[in-house]
Protein chains: 2
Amino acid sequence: MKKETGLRIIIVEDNIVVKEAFTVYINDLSNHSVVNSYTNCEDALKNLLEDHPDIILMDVDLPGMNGIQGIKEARKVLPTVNAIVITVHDNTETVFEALCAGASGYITKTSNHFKILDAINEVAAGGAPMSGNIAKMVVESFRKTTESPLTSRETEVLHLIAKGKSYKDIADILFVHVETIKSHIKNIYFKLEVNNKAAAIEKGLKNKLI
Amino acid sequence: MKKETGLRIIIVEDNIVVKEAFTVYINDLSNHSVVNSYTNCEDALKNLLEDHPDIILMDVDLPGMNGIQGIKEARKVLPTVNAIVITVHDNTETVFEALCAGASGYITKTSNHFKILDAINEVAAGGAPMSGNIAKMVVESFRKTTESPLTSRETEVLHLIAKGKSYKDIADILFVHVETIKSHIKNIYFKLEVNNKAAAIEKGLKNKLI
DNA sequence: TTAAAAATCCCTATTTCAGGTGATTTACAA
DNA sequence: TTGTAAATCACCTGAAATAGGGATTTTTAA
């Protein structure tokens, strides 16, 4: 963050009504500045390396480029520039999208409108601000299977496959002999009802076994 | 959650102090009741049936199991309940390895104990709390460098050789001749400066390419 | 004290992989 | 317009890896 005295932000919102709202609230009650508002992407890019924010408040459906190839884009021009996207969508493949595109935080729209000036505080304190559901998303997507066919051993064995070590290199590594990790292997194959190594991978990934 | 009235909650926690200031707040000043707290893992899931928690507040250094370790058998036995982990550490292992475990929320010691109420709402509530730091380190695990020296095609294999898929699987998905894909993994081992899939893997998954 | 898991070994046929050395077409930018 | 990068396809070779079959021993945990 360039100053302690207020940040520079840019809001991308195709809804007039929204974005103004925004511009007016930011300004009138803290003490960073809307420095400029746009509602396209592209506009929003051009102007990009003058208007220098430190944040960018984004929708995501937007007319033209959405808002996650929006903050890809973005992060091109200025790497270090923070993203919050606040969007009525909530599902889970926008969410992971627009984190993967390097997003900060990540607000709904549902709930109370002037969360956003927390959220750029959160930002600002070196946060990710998120609404609470997304979240629950977020920390979810961690969460192992308690419940797994394999033991540790083989699942050992299944996160080096997938990491794509040769049968030899997976023997080395855990100390074993070759034919042991066969031996797993064929076990693998049989818990996992499968038959070779690229299900094994899917259905290890799909069930978080791995 | 079982009663709107008020959630069951355990604490584990070695530092007695802090165990019984939790407790205290909890009871005193939430209408959530703290129905038992102990100072290890192993008497905590002795009792687990018995005081059925909604919520376990643990602590990771305890004597004998560890509270990741804590998290993952308690869930075992009650695969809905809520951990929310409350410690000192805020290295990216220990809390991604709590969340792979199963945890809800990760709340740093450092700043202010009492969001630990704010927290257990925000479980109550359907979300998962975390502290700012934690937060960030959660988001930008997701963030892929904006940066690869891959082609976009090429990156579309490094995937499904991720994946497992044999070279042939691929030319059938990508409606391509093996060839071709022969052709991409060449590029793709010469601009990654590796000779086989292993490293490849390795090395994409290092740099966020996959 | 059993049963399950882990580790070891052998055999075989097939598939896959990596490296080399090419070519063609399209598309975009200097 | 002239390159360059990307994506596509081709042929060859030898080595390595794989899947499936069967079997035995040791360790560990119930």
Contents of the next structure:
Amino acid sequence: MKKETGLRIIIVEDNIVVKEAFTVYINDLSNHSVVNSYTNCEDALKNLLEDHPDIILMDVDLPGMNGIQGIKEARKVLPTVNAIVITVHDNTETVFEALCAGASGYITKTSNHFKILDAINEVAAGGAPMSGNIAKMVVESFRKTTESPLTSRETEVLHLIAKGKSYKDIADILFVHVETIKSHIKNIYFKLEVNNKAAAIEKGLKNKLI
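Switch from the form predicted in complex with the DNA to the form predicted on its own and give that structure.
The text that comes after this line covers the one chain and nothing more.
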């Protein structure tokens, strides 16, 4: 086993070839160590405190819990952990959502070993590796009004409604009961002074609440 002199890293990636390639790059070409790797978030979360990683390389499209929720859950268990998204594309809304969920940056699955190690080192130094178009999306998100009448959870629910998710879908995504979602929606309607989803979405977009 490689001597651990650098950062502790775990990889959550269901593509075995990608997972093994990243492991080799990190273990053989840096002083960092891949202490464990998983093909799903559930197993990674079970062992998170034992692995105690400094950085998680997290795929987004995973069987079971997706990588975005996985990042949220991992940071609840281990608030100090940094997450780097492993993605096929570098300009998707999914990557942006992962960054909003707490990811520190991203790398593409086709990245060469230099870019992979650079991204890890940049995050370790407090940076956030991302492309210009993703950075622009992040900046735009900060332009949303700071005087929103909605709570962060209500904003999240309204965002999911705008994406066409059903109440059950939203409940599953947020790991809460459907009745809780209905309560949030009732509050959203009241605060935005609307009485249907279409009006709530329209007002949310117009006022840059979502």
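Numbering follows the first chain given and starts at 1. Only a predicted model underlies this, so the values are computations on that prediction, with no experimental measurement involved. Take the two forms, superpose them, and find the largest set of C-alpha atoms that agree within 1.5 Å; that set is the rigid core.
Annotation for V35: C-alpha shift under 2 angstroms between the two forms, rigid core superposed.
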